[in-house]
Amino acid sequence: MGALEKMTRVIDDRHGYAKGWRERTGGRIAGYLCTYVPEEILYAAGVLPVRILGSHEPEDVTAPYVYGMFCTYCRDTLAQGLLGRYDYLDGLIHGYCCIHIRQTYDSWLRHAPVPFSYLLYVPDHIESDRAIPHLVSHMGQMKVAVEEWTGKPITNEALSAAIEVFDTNRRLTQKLYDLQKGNPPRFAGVDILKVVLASQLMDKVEHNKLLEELLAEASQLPPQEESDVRLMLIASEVDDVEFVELIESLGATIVVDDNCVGTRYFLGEVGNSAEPIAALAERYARGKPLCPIKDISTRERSRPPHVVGLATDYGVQGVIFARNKFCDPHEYDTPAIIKALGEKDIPSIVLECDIVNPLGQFRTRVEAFLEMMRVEAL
């Protein structure tokens, strides 16, 4: 069984993997709802951080607890908690971002309580001189809370070791993405998505070994069939494998992304530091690509040039925005990025995603978008 197949099995049986990890290690498991949660603090205490993902199945249990106009990711993840899919969690952690996912966190704790919970405040005004010291303070408080919960002190040595494990994962994942710059790219975009999804579900040491195996296998694998359109996927939080498979079934390849469960998760290393909490605060506030909610208050927005830079580096010919329904920050974000892409003559299309995506409608729209680019290329 190849490394990619092993990762795919973890995604398909994510709850079984987590329960098996506990049986093997005796450790605790904490679910988290946002990429602004510093997993390294949990990992240094022997806790397995597990990203809460959607099921993309119809749900009818969240209406009493969150508004129907809350984004699809918030409702889908809350449904998983209310239905008991994550009943094995010992803790639930949230790094404050938007009000919708904050309501998911609050409702989960009220109606599917877990032994431990923690809300980490992450400043929105990250350009402020006070942002980093503020986040250092709050991460320090989170560290103390995790120590009290687990009964295990988190030394600077343990925290530095955890940071190195996670930074190794980031470096290896970047090497995989670098293979997508070739023409044709080495992997299908859906395979890259699976790799990053698995990294948010697995013990990072185990995932690092699989990444090393996959990189070794890459030189032996035949490259992807050359597609005539290289795409970028810009997404709020899109972990729907079937949706990405649909796009690539039409003859295009997603070579890079700006996705909450893609590059916005792993880009930006923490690095070695005598003050690991300060280094973590710097990385999570400014060292990783910003989510739109953190890029609103800045004087000069970072996301448009960042996205255009990725598109240029990977030779992108077109962009698909996969925006979760009712996601206000990404609705605000989209026009500025479309404008920046247009200045580079990169066309784009916006698809509004739901808990269960209308794949038939998406097929028609993506086919028309690809055909437009193919005609213009003649």
Second form
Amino acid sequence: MGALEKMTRVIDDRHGYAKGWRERTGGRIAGYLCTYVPEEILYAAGVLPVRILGSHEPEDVTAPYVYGMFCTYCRDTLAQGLLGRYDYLDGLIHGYCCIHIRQTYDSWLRHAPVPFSYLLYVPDHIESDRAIPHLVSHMGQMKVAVEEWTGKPITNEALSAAIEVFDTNRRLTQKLYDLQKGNPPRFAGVDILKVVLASQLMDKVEHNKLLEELLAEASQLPPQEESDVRLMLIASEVDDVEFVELIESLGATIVVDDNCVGTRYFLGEVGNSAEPIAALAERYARGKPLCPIKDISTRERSRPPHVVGLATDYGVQGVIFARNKFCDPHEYDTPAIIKALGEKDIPSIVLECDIVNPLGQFRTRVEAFLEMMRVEAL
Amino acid sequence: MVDPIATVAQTKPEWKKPGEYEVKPLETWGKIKEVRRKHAKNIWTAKQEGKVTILGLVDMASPLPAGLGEVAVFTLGPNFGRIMDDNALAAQCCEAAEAKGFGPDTCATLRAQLGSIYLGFHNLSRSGERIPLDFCLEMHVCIAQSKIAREMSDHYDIPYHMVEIPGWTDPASQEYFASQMDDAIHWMEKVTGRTYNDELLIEATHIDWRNRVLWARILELTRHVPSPIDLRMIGSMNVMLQVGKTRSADLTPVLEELLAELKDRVANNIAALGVEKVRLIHEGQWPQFSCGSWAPGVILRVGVPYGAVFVAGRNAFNIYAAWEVLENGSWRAANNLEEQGITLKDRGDALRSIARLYSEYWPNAVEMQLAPRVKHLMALAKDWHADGVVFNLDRSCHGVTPGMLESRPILQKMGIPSMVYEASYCDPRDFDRPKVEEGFESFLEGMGLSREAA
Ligand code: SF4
Ligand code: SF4
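Structure of the form predicted together with its partner chain, given the form predicted on its own:
And the full complex, kicking off with our chain again.
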């Protein structure tokens, strides 16, 4: 079985993997809801951080708690909690970010209590110099809370070792993305999505091994020759594998993304430091690409140039915005990003994703979009 | 210090006759309107008077710009009342923002304002002059607000700066808040070329505490049965505080007079409405359009023929008042700086004091964590002797709506019925008035009320 297949299995049986990990290691498992949670602190305490993802199945359990006009990701993830799919969690951790997902966190704890929970404050004015010491102090408080929960001190050595494991993961993932810069790209975008998804579900040491295997296998894999359009996916939190498969089935490859379960998750290393918490704060505030919630500090927006930079680096011809329904933070950024892409003659379309995506309708729109690009290329 | 609450009835009395009370017009109204008019006019004359004009969407940390001297702050914009008075114009504004890519599920309050920019009249006076804006200082609590403030700053090509009000109230968070305000002062000096006057900041901070405490004491009196004023009146008074800003010295005598008058009404059982059979809380923003922002609340009138009076609202009470939040989630009017024996000596003192006022004494800050919202509402319902709660599940506001549904089963356990309606605070296209009214009437009938009874 190839590395990719192994990762796909983990995605398909994510709960089985987590429970198996606990049996093997005796460690605890903490679910987390946002990429601003410094997983390294948990990992250093012997806790497996597991990203809570939706299931993309219709749900009818969240309506009493969450307004229907809250984003699809927040309702889908809460449904997983309420349905008991994550009943094995020892902890639930959240990083202060969007208010929709904060509702998920609050409702989850009310109706599907978890032995340990922690809401880490992550300043929104994250680009301000004042935010860093503040984040350091809050991360320090989180560390203490995790120590009390697990009954074990988290030493600087353990933290540095965890950081190194995570940074290795980031470096290896970047190598995969680098292969997408070639023409034709080496992987289908859906494979890359699976890699990042698996990384958020697995023990990073195990995932790093699979990444190394995958990189070794890469030269034997046939490049994506059938595809003639290089796309970028700009998404809220879009982990719907079928949706990405649909886009690529129309003759395009997603060569890069700005997605909560893509580059916004893994880009930016922490690095070696004698002050690991400070280094973590620096990475989560400055090192990773900003989520729309945090891109509010200055009139010069951070996201449009960042996204255009990625599009240029990866030779992107068109962009698909996959915005979760009712995800207003991304919606507020969309006009400025479309404008910035337009200035580089990069066309885009906006698709509104639901818990269960209307794939037939999307097919028609994406086909027309790709057709338009092909005509223009002639 | 005398606890103002001590003079207020703590338990709901048996209805004497069917809750009928004496009513009389509020004597302070004239002064409230006068000061409101004066401040609303200030914006139009600001530039001729050499004032600094500031775009900023949140009414928080009100003393911060005071050190620049005379300032005029846009908040919702000087034409907001006009937009809300005219449903067609409100819809047109929302559509103009939608045409630029801000979809109908983004905040309608902001779409209405942004649309007025795109339609070219946001800063335009009725006589045709434009008010140039100097900069945008955004006090960040709501992501939508900050994003749109930046959009507006882009449009006007003015410098933009933000200060985050953290959702945590511990000393480190207050320090973070204060240090950002210090940065904002340096930034304002840079962009205006003015020297910031710390004395003015200190004075404004004392006044701000005083006014916000007075306002909380006024609101506290609505715990009395019958309530001396209702939420419609409070909405109108909120407009005075919004245009006047709580740091303004001329608000103090008006608030003091209002407080004295209301204490007198409480002592003599003079009510907001002649029949107060049921006391309601309104959660979330009520629709602002249809009857204009100067007389807010079509929804707040529906219960009147039934003897249902809106006496409180977490959001309506939160904006301009200084509350001490007790362990059980109850709100009590805070003490002002003089009563606390605090004299501010320098900028650092003032900024820390503002940070304290707008985090520890502003329940909205900690409510950003959501869980406290439910706790606070339960306490409000108990303390204000509420018989029912009405929620506006605002379709476009993602700042206020969270926490609402979670409160309902808890209220139910407390024996307090609740209802929800859906509307957009500022988008009349999203308001099905007959349906909302019908739902509301059934709710009241379910509580055993009938039109005739009032
Ligand atoms: S940023 Fe968007 S997708 Fe993510 S939780 Fe918030 S509303 Fe949902
Ligand atoms: S709190 Fe609600 S109404 Fe106010 S700006 Fe935010 S989203 Fe809009």
